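To begin, one chain is listed below as structure tokens, in the form predicted on its own.
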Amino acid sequence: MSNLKLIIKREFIARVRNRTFIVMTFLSPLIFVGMISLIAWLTTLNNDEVRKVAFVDETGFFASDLKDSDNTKYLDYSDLDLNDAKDSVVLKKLDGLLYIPKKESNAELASSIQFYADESPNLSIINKVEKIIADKLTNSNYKNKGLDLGMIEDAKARVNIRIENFSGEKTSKMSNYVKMAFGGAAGYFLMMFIIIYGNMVMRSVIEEKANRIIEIIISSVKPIQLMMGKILGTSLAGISQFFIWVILGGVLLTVATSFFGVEPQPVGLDQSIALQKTSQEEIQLILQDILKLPLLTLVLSFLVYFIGGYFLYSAIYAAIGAAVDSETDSQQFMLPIILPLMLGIYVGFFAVIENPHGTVSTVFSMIPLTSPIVMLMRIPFGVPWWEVAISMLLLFGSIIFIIWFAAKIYRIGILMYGKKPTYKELFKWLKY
């Protein structure tokens, strides 16, 4: 036991004193916050850009509807010939030219409109123009058929379905997406942590093996103690780094937001439109849904699944590190590690959000290799305690088996040099 403590201490100190570890611990939050701030700032610049679009309307029917907006200015070139209008647009470097020809019928006109631009036109402008023309032609068709536009508008039904449970509590229509956001973030962070720090364990084993230090170390301690010491020591260093990232990143994000006056938001998201479409009541319901989430259960489950998932995969990473002589040779064994993690993410985002209690979601939340991710995504939707308990028991039961399995490979592979192992050879090592 004393040897294990010494190995854990040595691995922890070796990690935290490493220059790369120290630099990335403090530089990563700066890069992350800087990227968010830069993207948000560039997004605001992009939204402030005014695009100039010329149009030639031979019908004279749409000119009054093509009105300037905050980010689009329309120039009427209807008095020019089409070729002259094209030359003028190119000369003035405008964003495009909309050509509306004169046709016999609305149906023919709808399929004859063209937009000229050297570069791919802005999608929002095209969609807006299409809507203006479609609405105008639709109203014209109504009039041609002798229909009253006012009566049609009054006859339109606007449905707003309110959602509540059988206890009478109201919920938002966005409830599933709110739950998925929390569960998805937890699952994604867990996956990234496993990949980053699992690779750290593998590189540590490869370095000692390549430097031939391992023969000296293995004479004093058991291989399984050395492997567990590396996993635990690296995990403590990783947890320390993770908490520094969270604290430093939160402080930097707050400072950047207040200093630059920029609100971080996803690219392409127009908040003003979103707020216009979302009623005040809907916003309140979303906030209520967030408060009703099992946040404590989610946090505690994250810690448990983080520990379980990390030990499960780190043991595999350690075994791979012992089996190969260089990091390049390890690539052939990466698929069995990456595939279950990616599968868990895809199942979570595509199956859980559609049916969190369905067969696919439930099965993958029980399989140890995917349960840390999928179950974390399911918990915000409300999972019976016994399902979580079974999932955790299966996970920690599998850890014992995987550690035994990895230790057998580690014991033989750590002293093997100069030969690239195959899956067949790894299976033979289990018999020794």
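Here the rigid core means the biggest group of C-alpha atoms that line up within 1.5 Å when the two forms are laid on top of each other. Please read these numbers as outputs of a predicted model, since none were measured by experiment. Numbering follows the first chain given and starts at 1. First, how it differs from the form predicted together with the partner chain.
- When the rigid core is held fixed, the Cα atom of residue 201 travels less than 2 angstroms between these two forms.
- Once the rigid core is used as the reference frame, the Cα position of residue 325 differs between these two forms by less than 2 Å.
- Annotation: Cα of residue 405 displaced by less than 2 Å between these two forms, core superposition.
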Second form
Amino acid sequence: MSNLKLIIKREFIARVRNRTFIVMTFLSPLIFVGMISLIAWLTTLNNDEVRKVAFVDETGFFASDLKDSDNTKYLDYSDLDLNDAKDSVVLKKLDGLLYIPKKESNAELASSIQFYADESPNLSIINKVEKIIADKLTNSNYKNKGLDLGMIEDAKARVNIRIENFSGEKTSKMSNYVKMAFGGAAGYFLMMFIIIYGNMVMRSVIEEKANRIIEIIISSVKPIQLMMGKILGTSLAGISQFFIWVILGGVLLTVATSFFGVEPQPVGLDQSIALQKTSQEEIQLILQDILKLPLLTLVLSFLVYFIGGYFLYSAIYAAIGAAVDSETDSQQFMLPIILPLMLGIYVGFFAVIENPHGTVSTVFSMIPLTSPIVMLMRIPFGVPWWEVAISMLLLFGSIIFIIWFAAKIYRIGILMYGKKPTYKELFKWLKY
Amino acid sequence: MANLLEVQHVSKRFGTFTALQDVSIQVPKGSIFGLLGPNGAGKTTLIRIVNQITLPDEGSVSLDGHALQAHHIKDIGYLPEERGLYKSMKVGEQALYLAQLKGLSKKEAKERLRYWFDKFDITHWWDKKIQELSKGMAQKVQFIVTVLHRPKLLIFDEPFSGFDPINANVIKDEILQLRDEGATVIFSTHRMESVEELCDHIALINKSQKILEGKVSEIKRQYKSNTFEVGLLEANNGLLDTLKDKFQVSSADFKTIDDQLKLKITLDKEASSNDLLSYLSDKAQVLRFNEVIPSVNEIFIKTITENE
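Any chance you could show the form predicted together with the partner chain after that form predicted on its own?
Everything in the complex follows now, all chains and molecules, and the chain you saw is the first one.
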């Protein structure tokens, strides 16, 4: 067996056997699903609460329209006068009192309706009540002006702009969100992977230094072989962990969903109503959008950028690990890793979603340290092949450079003990 | 005797610091070669160059007549001074891993490890983790891993540190046996008594330069000053003065049971010890007469201080 394979195997086994690794592998999905279930449960708890609102309707005109709904109950206090009603509401600890006075005209009425509440009232109740009253008043106004309600209803135009691209394919308005979700998920996943497993590579390098085994090993293998073996072995362990997370998380989520009887994604009320309102056709279009995404290109480019980005960063992590004696010393060198990663994510979420082909997005999808994340976010929006080619070329060119650079620092650093190096010294090591 | 290792005009600089300056050494086949020098002289750098861990700026290294190449790693066994093992890995597993890195097949490595573990009576350590073993125990495992692939050249940097006298002796005997089986040994240490005991060749490095190299016996011959230690009994009172007139005399200190006159007498280069002996035996009873041969320790200190 070649030395590289031996090293990869040892690193993989060492990572996977680590107690923390095992615990995290099985605990993380539990915690994750637990959190989601808890949030979902809390949301339903909040929604279940029925709000009781009393009303005094001096006009007697609206009482029939204030109908109880799932989470609001209307109590008719119209036979009490306002002050008695107020006392009663306070006494019974109701959530509010709606007061509709008798006025000459609809216009006057519209501006003199009041809502009394101890705490600031729930906005959704106010909105609902406002809408009910407004509809009623509008209809009444129509009637007063001699307009026929049926005719008005017929005359209303419903507009739902269909979006098509120039080759005649229909897309939904949600299309951009679908694309962003795919790109964003890929970019975010890559960032998390780099941070978690890059750190693992670094710790593994520091461990070998601290154990003083490093000189024994590099008398048998080339330092760059050891470094590459570490990066590869750790990434295999990482990929295995992620697979277990996805599978375990999926199973647990299904179980939790059926157990609690809650939707896995507690979308806001308004949004779910909006979704219900969108026609069947719209949902179909969204599905079509997903299918129409260049899935093969997406998967392929994800793999390429994933591998490229991970190698780029973990080589830097390995070099940092070699330069320091302990993990606490590594903090001072973290900036060159965290900064471009954060930049990539922020550019992705702010610039790309706004304008996927703008200057900022394009430039950052070319710069090697940010390109894996930003380009992954851009690709669902359709990027010309030559831009992807240039970006990949730059990425892999700089990987070769960074690995060479990291290997130099690594080769010197692993044999240096007791010194806390500065950037200046690291630069000097390049020339040794 | 042919040389197994030849280092020719090797220089190595780290930035502005010169670690080695035009160093050449010849290590004869089958010898135990002591690489000596004060701390920071450049020994470790030289050893790392031989191990291809560091590349020289100038000069060349050849092993068994061929310029050093990647595959020569298999012909060298190196026990570094800064040594350790993976803390959380089992002893057997990491011995296997390190042996395989040196090019042994898994089966072969297992067989040889079994032999050595039996020999050192440590078979029951196989499934233990290093963190459960003492330092000396871990050192034994490291020694085994160093010699397991039967390298032509063995390099030991302070091999006895961390061993109790009994285990140090076990290791010493193993080193001698390996030499008898045909291995060449480079031995870097500050413990001069083990150099005295083991090495037949030495090289002395000071301040990144080699200042002395050769066969131990020849170096000693070179450094001896034709001085003799004598112990005389029943000497006349005037003898000391007579001797002082005739020779270069200084006092000596050695343990005896009788009250003797203890002296060191230095002769001229050409003078013969037999003449001195017959002269002395006329005057008094000679209980002790032996040539003063400088120890490696004395040579070390003398050369280094002269070099300052």
